[in-house]
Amino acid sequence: MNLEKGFLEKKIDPSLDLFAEISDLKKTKNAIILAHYYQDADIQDIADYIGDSLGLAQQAEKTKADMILFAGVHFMAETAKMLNPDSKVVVPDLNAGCSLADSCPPNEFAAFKAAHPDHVVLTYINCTADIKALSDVIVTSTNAVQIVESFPKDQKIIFAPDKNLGAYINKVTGRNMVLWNGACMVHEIFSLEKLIKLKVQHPKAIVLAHPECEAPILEHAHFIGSTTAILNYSKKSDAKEFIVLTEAGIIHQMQKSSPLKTFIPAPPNNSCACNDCPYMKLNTLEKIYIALKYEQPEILMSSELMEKAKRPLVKMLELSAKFGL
């Protein structure tokens, strides 16, 4: 760890243009970067892939790159060494981890999932790999209501780590699943009252949100989908308004694909004028000039873990090739 935290501390030179460097970097290394959306715009802007959960997981495991840094949180660069564990797999920032994923501790999730041994567990795939390791199958927000359908009416099952996505799919899907008590603290902290004083400011505007939200937030949306089905709503939608309800990276990219259309991040319940996740927003161009040149910090695993994890990984995997998604 100490030789990891001296490479974040290496001195870079100012007179450097990092987009070049970075580009040169990737070229001499045969690397690639996946950039999640709520990354910060130059990020996405030097990114060779920008996506969601589920799009970030799917090039992971296709690509060819000899290395992959991976712009995001630690779960999702976890779940890149996984699916492609030939490559090396490196991150900005080890630093930069999930609320909801340290939302459930592996020893105590376990010992929920031994009280309901008559349980399928479905996880979402913001977690760790050591509770990906004890689920059936991963899904996402864009395949999580696709999934729980494809099992039996009767079927039980466990859903974690997040509450307000498993409410918001029982909801959806008319089950009745068993939530682990997790959340995310850029989506719960949203204000009810902020976003309705907004929506009286901006009568015409459509409220986009994700399912991480807390319910009483997505009863006041016109939309309610994946950072990635909010985005190409907002592309497709004829509207010139809209309020985000999702951490306010992803704004960048909705502003590129529609520069005529306004959007609104909607505040959180603080003094902030939109809900930045403080994991992500580690990430900085000079930290990833730096991992790519000095190749760390490395995301490592044991085999036996990422045997074990990948499992539910590739279910998902399958399943969303066969749902088309």
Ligand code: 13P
Second form
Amino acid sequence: MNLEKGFLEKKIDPSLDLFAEISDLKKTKNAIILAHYYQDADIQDIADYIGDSLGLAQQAEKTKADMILFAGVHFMAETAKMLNPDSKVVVPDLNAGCSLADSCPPNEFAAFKAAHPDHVVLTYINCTADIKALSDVIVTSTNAVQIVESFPKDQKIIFAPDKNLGAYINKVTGRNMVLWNGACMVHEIFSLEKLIKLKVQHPKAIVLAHPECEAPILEHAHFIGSTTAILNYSKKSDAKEFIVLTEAGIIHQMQKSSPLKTFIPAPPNNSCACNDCPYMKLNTLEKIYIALKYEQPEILMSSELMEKAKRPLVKMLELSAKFGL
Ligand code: 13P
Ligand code: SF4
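So the form predicted on its own is up there; where is the form predicted in complex with the named molecule?
Entire complex below, previous chain first.
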């Protein structure tokens, strides 16, 4: 089967009700759709579970589905495959990568690790399987602070690949982790000047930020947390207006949960009004339909890599369960 980019998409009958077709395919194939909050609203609406990186990993591990359609980016689908090797894991678009994962090439990271022999390697889940295989424990933005604090104060730690998340954790925990110099293009592009202007225009707005943002941006936040944490904060808060400093896809769930509140996406330092992840946004309903129907593109890895990369992921899940996350 030739799944050349865009080839089958063009052949989809435009009168097809993709929502109904996808729902039928899920039932016939005993498949589930796991979607990240940064997906388009339509994709979130057809998903069986929508969540942050930790929630998605936990769901992937426990599902009994024969097939997982992962609507997110490549490292998330890889993680799902490692945690549930008996399920077939398919993705809408193999090109949906991640600038943060790309900022950490395995050869360079192996050399960095070798230069810090007495360090524990804590790695953000936004990395490739090769980098996971070089790590001791994986963390997500939900559990990073607690996992770092589970190590003795004098334990030397390498944190990779996100220098912004690493700097934020250093600040919160008083640690001095050695940071890999990586970053997410989406969270680094917020404009400080435009944010300050927005705060002046909306003086009562609560500023919610993801810790992948740079420190000067985070200084303006009333609350910093993972996508799930900022969504939950917006639900519980009595405030009426929120400025959101993360990928704009999360606003769909915020607005659904709190229809009377106003959510303002913080603008990037270009001409766009809000901040989309170009990788996350490669996924479409059409591609999901095709992936479910033809059961590809499939995520496949060598059993050796799966084994090595899974170990630090399992440690993360064990620690998260211990912390009640
Ligand atoms: P979380 O959803 O885990 O907070 O991660 C955000 C992100 O950038 C995912 O790519
Ligand atoms: Fe990667 Fe950033 Fe996109 Fe998340 S938002 S997938 S970290 S590029």
